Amino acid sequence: MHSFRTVSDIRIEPGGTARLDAHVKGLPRNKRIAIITDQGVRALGLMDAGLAALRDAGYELMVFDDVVADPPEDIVMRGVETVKQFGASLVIGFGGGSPMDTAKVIAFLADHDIALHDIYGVDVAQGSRLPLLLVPTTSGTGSEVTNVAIITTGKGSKNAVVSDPLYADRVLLDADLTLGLPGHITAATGIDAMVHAIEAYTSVHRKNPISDALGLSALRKLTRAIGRAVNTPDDVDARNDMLIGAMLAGQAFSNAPVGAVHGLAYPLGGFFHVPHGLSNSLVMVEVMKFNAQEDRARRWYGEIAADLGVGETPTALIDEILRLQDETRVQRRLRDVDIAEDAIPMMADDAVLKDRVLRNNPREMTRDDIVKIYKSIA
């Protein structure tokens, strides 16, 4: 059997964030909003449009903007006791994938007296949470459409929320939020959707037909526009295409989990700091070489690599996907990072006890194999 789920309301409206009155019309309960960002998108500007539209509506808001990458319990937490004290009835994730894993935390908590290491775990945290209203200024993360938060613990670990409640009540796409997004942030966060889809495609416990053909359809439109939007950074036909493509391949892999690239590359963002779509794009290609030795990995590797219409192989796939970085010119190895090779057995440790990816992998990983994946990156 078969199970598909998703965030049942989706606007796409390039500016639409300058109508952000509209887009939260029927989910406020009073007339108080608040709204998670990080400082970084509150300082660009990003928001003006749709603060305004929305006091002249007549909301009141509350602006926390504490929230940093790879976000740490304890912002997390201020976060809920501010929406609480405020009295918000509506929770808006404005920005990047930590912003918008934490308005989901948020939400959640904010309606419920649990503390947040009662929720960690799949299926965990059940029950009612305030509406969520989730706009990305990123093309990666794919967070809108997830059911999903990442959430940094103790001194660089990451665990997770996963359980339907976090699924947005409505999601804004709003491609000209990524307009002046740098070039290094595009290529990043546009192979981080790339990861998202090939690994939702060969997830080997829930993949299913519905989130195969997102997975596919996803790809189809990332390698098709990611040129065009890192290196024409004014093409908005083209940072549409990467946010829906980033969306599609939300909405697969919240279905059908991710796997070992996605394991290999949390150490890297919890202890090093390394924004999550690089992480990814740093281990990806290695990883997928060894999966690449599985029958089933091989075959379907090819099977992507044949919609794409790049060849029918995992070779042919590795080579589009090492083209495609060469075109956006991201980085490629732990050094570029400033990740030195001696912390590779401290990753290693950290990275084997993420079963919650690791077991959706379609080639069994041990801590040996880790290591040497990433010696292959230093």
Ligand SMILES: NC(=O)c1ccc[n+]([C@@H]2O[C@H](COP(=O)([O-])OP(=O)(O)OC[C@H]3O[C@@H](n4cnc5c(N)ncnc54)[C@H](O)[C@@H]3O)[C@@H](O)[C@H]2O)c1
Given for the second form:
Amino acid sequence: MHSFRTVSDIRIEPGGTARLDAHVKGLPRNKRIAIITDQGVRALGLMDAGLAALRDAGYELMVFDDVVADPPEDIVMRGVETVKQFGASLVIGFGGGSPMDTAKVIAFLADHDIALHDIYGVDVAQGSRLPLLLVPTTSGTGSEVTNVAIITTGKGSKNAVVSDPLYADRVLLDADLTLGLPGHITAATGIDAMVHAIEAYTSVHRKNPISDALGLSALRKLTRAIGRAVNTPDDVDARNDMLIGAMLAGQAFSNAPVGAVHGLAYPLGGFFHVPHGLSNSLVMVEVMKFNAQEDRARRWYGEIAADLGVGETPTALIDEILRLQDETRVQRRLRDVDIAEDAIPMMADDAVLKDRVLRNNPREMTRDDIVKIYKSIA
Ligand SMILES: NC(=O)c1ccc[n+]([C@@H]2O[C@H](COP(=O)([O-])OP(=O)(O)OC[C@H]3O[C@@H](n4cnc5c(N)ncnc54)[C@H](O)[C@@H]3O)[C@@H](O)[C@H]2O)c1
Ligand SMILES: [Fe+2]
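Given the form predicted alone above, I would also like to look at the protein as it appears in the form predicted in complex with this ligand.
Below is the whole assembly, all chains and molecules, this chain first.
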């Protein structure tokens, strides 16, 4: 039996933020809207036209812009309190994965009297939430269409809320928002999306035909657009393809969850604040080489390579990834992001606990395997 879920209302409109009043229609229960974002996104003025459109339509707005990359628990809880006090009847998550994940958890917790640590895990968060609209400004996480929120816990490690109430009511994909995304963020977040598509396709427990189709389609768009998006940043078509590709990959992995690339990437973000996409990019090739020793993974990587028209083997797919990493000038080694070799045991201790994702990987991975992979990119 296969099953597949996703957000039911997805709108694609470059420039659509200026009509945010039209895009919230039917969602809020009263005139009060809370917007969850970060200071970077706010300072860029990306929301300004949207805020003006909402104000003109008579909405009262509260902007919570305290979200930081890899959102920690205390900021999420502060957001919940602020939104509760304001009495918002719609939460809009506006930004990259960090504001969107925070918005998802806030929309849920603001409708309950429970704590964040009560909802960590798979299918633990159950019941209602405030209406939720998500507007991504990066093309990577796919968070706008996943039922996942990743929160940094006090220990510098990450934990996840994974449950269907986290699927948003509506998504707006406005490629104009991503035009100013710097090259290194475009590259890293785009590679994150590629990892989502590849890991969904090779996910052993919940691999399904719909995720497979979405993952392949996502990779075709992403691999063809990422170089243009990085090297000719105002190419709206490339930006739109990146945004749609990231969303398709998000739909894929929300139903066929990610594996060891993410498992090994999490400690880099949790302990060293390496951006999520870059963490994935750093570990992906060596994890894929490790996986390719196993029959199923070898076959699946070959199928992806064939679909992309680059060959029929895992090596062909890996070579294509290396080419794209070159083209987008993304960093390659742990030392490039100031992680010393002596941190590897601590990172391996953390990564090996990520059973939520490691269990989806096509080849079993021990702590020794993880240490070897980290050492090979030290
Ligand atoms: N929920 C999910 O399914 C899921 C999946 C993957 C990753 N994540 C999480 O998402 C987070 C990472 O998200 P992200 O990679 O989108 O980055 P992010 O949201 O952390 O943002 C990174 C930086 O980019 C800036 N930025 C955002 N949009 C911009 C724009 N248009 N122009 C210029 N700068 C812009 C932000 O201000 C911030 O400084 C991590 O916490 C990760 O764990 C969640
Ligand atoms: Fe990711």
